[in-house]
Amino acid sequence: MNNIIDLYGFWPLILKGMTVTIAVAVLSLFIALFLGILTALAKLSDNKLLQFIAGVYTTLIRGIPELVMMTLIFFGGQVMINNIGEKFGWEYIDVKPFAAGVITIGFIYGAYMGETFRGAIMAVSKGEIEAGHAYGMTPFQVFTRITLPAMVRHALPGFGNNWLVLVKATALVSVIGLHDMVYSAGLAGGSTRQPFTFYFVVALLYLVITAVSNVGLKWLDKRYSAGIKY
């Protein structure tokens, strides 16, 4: 019984795994943040090339498993990165498993985030983003101090769905020797040949990631409803 309670001897490595699992979550959901709003913004935009590359860069990562994305960026990305750099007389660059991580959870979401981003865009009132015009402000200045903070309100729903997939997603990075939660229980159940008990925790753990998420979802989506009538 002591042996479970104590993992074995293997809750420091679970837990170090956490971190790393947070970590590529909180990084990945800033790239993915980033890329949402230029997916957007290019949507709506009245450029045509805009337009078709937000729509190619939607569509692929729609079609594409997320597992496959994962290695074609981790393996092929190297290669690639390594053939210019032979080029330009680079020593040969190592790309770590948690930049390659991070990055394809990013780029993944980016585009969810992109279509999320554009709904909540559409919804914000065009009465309000004419009379930011009208009183002599810049498009930035509209988009900054109008639309984006009355987009925020549209897009906590979708935002909190994305971001609850994204940190589910993280467990990917294990296929490419990253040492998360699922990697380390993956050791630690290999070496005392309790697989079940190790995957449970985590399984337990990313509840608890995700309880937490919950929370802070909610009192984002009290705030920022202030004053709405439903």
Second form
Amino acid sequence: MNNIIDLYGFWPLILKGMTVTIAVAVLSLFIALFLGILTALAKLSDNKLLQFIAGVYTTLIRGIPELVMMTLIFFGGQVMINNIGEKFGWEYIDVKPFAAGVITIGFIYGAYMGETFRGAIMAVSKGEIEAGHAYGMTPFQVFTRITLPAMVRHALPGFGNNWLVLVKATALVSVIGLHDMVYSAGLAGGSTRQPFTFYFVVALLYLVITAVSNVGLKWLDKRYSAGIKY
Amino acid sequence: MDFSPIIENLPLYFKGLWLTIELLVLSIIFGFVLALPVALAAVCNIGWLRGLAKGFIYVWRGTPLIIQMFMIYHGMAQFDFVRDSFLWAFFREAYWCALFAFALNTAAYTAEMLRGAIEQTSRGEIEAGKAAGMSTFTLYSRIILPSAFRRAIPAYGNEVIFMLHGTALAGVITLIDLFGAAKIVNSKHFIPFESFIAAGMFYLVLTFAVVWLFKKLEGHWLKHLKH
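Form predicted alone already given; the form predicted together with the partner chain follows:
In what comes next, the whole complex appears, and the chain from above leads the way.
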């Protein structure tokens, strides 16, 4: 029984994997937020070319599985970069699974964030934006001082959903060899011959991350809805 | 860039495509059949049954599909009672494990969607049914479920696309679906970019097909909502 509670001494490995999972999730979230804003702005702009690029980006992401995208960037990106590098006489570049995982997940959820932000920006009342322009603010000032703060409230529900799906998507990085929770569970499960136990523990840890996220999201929602009466 | 090995291996890709479609269709069917009773349990007024259904939905939607699949494919061998029983013939096969994991996963998402759609039924319709003397069964089969199914169609289309993408995990546990085929081509010729982009294009076409299909379904079943 004691063996189960201290997981045959594998807790440190699993928890170390958990920090990798969380690091991948948080870093890719930043990339996703950045790409999401750019995508939303491109889709809402009057520039046909930008609209087209953003459209192709979201369509590709929606049409290709995350796993295929990840192996494409990890294995394919490695070959591509080194093919280019060969022409310029660079040294061999080794794409790390961590970087490939973060970039892929950030790239994928940037498209979903883009859709969320597009809706949120459209929900900001036109009058506020016009008022900003009337004050002589530059378009950049209008965006950072008016549109961005006002859209957060509208974007939060979609953002929360995207984040929860993103966290689960990080489990895929184990496939490209990153030592996250799932990978650690595989190692521990293999050496103790108790794979179910370890995958079960990791599943519970994912539920813990989800539950903690929900508390945080509730708090954010309350904060950004201050002063709003329904 | 060299796409000639891809052309050479097109039969393998088509074999993979077929398995992907097969896994998708079967898991969607099994998942839906399972989702309906779960959704009904989640809206019923028997406390423990409702709790059980909601618990299943919460746990399955809150954990990654890949872990659910590993728990079944790698995990079941841990239990002697599984290994020593007729169940082993089932859990030994990657195919059945993948299908089982996919069906349970999509069942949870579909049940949650149906639950939402059932709860959105307008009070007036239900009252009208009761006033006409319908039993609970008749009420559900004639009023609540038909309108809930219609309402759920757009969201269900998204779920089918998510499931299509989820089936790529089958390639991780040795099955030769589209992703598995790409892995084989890559390991034979070491052309990761070409082999995975080819699989990606197949998935893209499949996604468009699902989107098109659901547009048709919406056009038919949600015609009354068109302006």
